[in-house]
Amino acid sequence: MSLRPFQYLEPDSLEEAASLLSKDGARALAGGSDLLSEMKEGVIAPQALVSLAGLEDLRGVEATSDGVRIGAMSSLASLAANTELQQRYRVLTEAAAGIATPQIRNVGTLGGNLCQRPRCFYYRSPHTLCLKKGGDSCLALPGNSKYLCIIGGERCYIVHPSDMAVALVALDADVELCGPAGRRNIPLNEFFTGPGSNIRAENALQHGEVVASVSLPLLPEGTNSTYLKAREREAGDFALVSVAAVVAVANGRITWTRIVLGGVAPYPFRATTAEEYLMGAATVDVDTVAAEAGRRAIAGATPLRDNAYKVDLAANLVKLAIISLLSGDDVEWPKS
């Protein structure tokens, strides 16, 4: 598959690319690693790319009064190495050193990563119309259905394929997003949006916008956070099922906490009814509570033909992390 000619754009301000995206035909440029092998399998062919890379402003970690500010730009790579993020929220870092392979991290964004595109092969191929790319129905349900949702599809059954979108939604992080009608703020757990919202996009970004920053607030006293995520080989895999988990023990209870499992649901599915269970729970018994924080996760789930394998899975991953957490010890999971 050969790639269509293209305008290649550099704006000078995210003004200027704010205007130039909200061109037809205009798509945005971070890293590439994602839009690029969309080009090439002959999946999308944009008239222009907006590239994001010089807009200097867009890169780097802000401590802030109420927490902590990131570029969209800034690479995987340097958020995984960053210090500061690791000591107070070791659940992103752990998520962004995870992903992929050193030479992505290296090249791939914050921004790129919770804007990329479904995997599923479906959707990927050239040769084939699914509902997502206008055709008039799901084929993988007749077809196969290993690596999709076992939560919140509708028509459509993607997984979200973000590791850092997971992590960012269990910290209650903001997204700010940059427009032609201007700046706007929005919690990030709100930007992903399911099929049922809209079949063709995963996100609420309007025509023009671009992912600018995402804030972090401040987290109670006595938090600590993880990062599971199983796959098929042990690195350069996207998650069957990951788990952000982030618990605040005061007194020898939990006083907050926020479960988040990726790789079951077309967007980060934050197990409330978890959530729930584990606020005030004693941490005496921590295999118990644990065990019954993961069965809570997963409850509901409704797994396709081929992918039921995915709800012990994910219940065991929230059990993991939550012993983990409590305990002060590190599970022996693959995280890189």
Ligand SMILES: Cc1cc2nc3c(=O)[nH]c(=O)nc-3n(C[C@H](O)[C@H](O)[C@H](O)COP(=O)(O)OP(=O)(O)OC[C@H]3O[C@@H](n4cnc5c(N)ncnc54)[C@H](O)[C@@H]3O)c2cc1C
Second form
Amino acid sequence: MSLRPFQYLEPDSLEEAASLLSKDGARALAGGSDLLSEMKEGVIAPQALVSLAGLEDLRGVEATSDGVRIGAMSSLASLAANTELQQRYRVLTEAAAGIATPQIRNVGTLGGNLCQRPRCFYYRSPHTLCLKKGGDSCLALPGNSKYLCIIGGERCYIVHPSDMAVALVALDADVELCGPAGRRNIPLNEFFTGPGSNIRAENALQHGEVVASVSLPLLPEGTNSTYLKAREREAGDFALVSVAAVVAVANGRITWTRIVLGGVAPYPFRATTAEEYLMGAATVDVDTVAAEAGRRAIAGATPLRDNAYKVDLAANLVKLAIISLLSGDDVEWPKS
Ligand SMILES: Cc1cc2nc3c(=O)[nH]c(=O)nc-3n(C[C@H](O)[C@H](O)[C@H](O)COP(=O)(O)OP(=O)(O)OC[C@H]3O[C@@H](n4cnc5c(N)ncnc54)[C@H](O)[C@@H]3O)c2cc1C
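Switch from the form predicted alone to the form predicted in complex with this ligand and print that structure.
Expanding to the full complex; the earlier chain stays at the top.
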């Protein structure tokens, strides 16, 4: 498949980038590891690529009075290796370290990871016109649904591919967006949208907007966190199911928690039923508490023909994550 000609633009400021991106057919280019494959595979044909590489505003990890701000152009490798983040937000650095391969983590950026497009075969094939590309039906449903969602599907059944999204939602992160109308901050949990809101997009980015940064709040005393990811291949593979678990404990009880699942829904799925169950739970009979939280985390799932395996996988990953956090032991988790 040959590439169609396109313009390559290098803005000097976020404002200029937003203005260039407001033009029809323009797309933001970060590391290019997803965007350029979509172009080479003939899935999309933008008329202009607006490089974000020269924008200093989008770089760096900086401690703030109320947490940490991470620029959208930070590479995944730099985040995985950041010792400050490793100590305070382990779930995030574990998620980053488990993404793809070293080469992709070196070029892939936080913003690109959050805004990457779905991996559904039927979306990625240039030969099929699925709902996301303007077609009138989901071709995956009668085809292969092994990798699709078990929660939140509505005409389209993709899963959100980003591991960073799952970890960041579990950290109650906010995202800063910059566009032609200026800057705005929203909770990352509200940034990701399901097919019911706009079947052709996976997030709330408006025309011309870019992700500028992500902010993490300070976490309560006694917080520990982890990211567990089950995949088919050990190297360079997306999650079949993943869990980001964050738990704060004081005086033998859970005082704060977030349980977020990846690979099960078109967005990072916050398992609030499990969170409610865990809040206030005593940390004595850890196995029982963890198993019940796992069961509740996925209780509302409605699997498709080929993906009922995700229900047990998700329940078990949640259980393992909680056992690991409450016992302080690392766990062996299933790789397939
Ligand atoms: C073999 C392989 C395995 C992978 N495995 C995993 C995995 O296990 N887990 C996982 O999470 N990911 C995985 N990925 C995806 C990979 O992490 C992404 O390709 C990468 O993070 C995208 O970042 P980028 O900077 O290269 O983005 P680009 O390719 O430049 O952009 C991706 C998309 O985001 C948009 N975009 C980029 N930056 C911004 C911004 N700041 N604001 C608004 N829009 C923006 C672009 O327009 C484009 O649509 C895998 C990819 C490959 C090829």
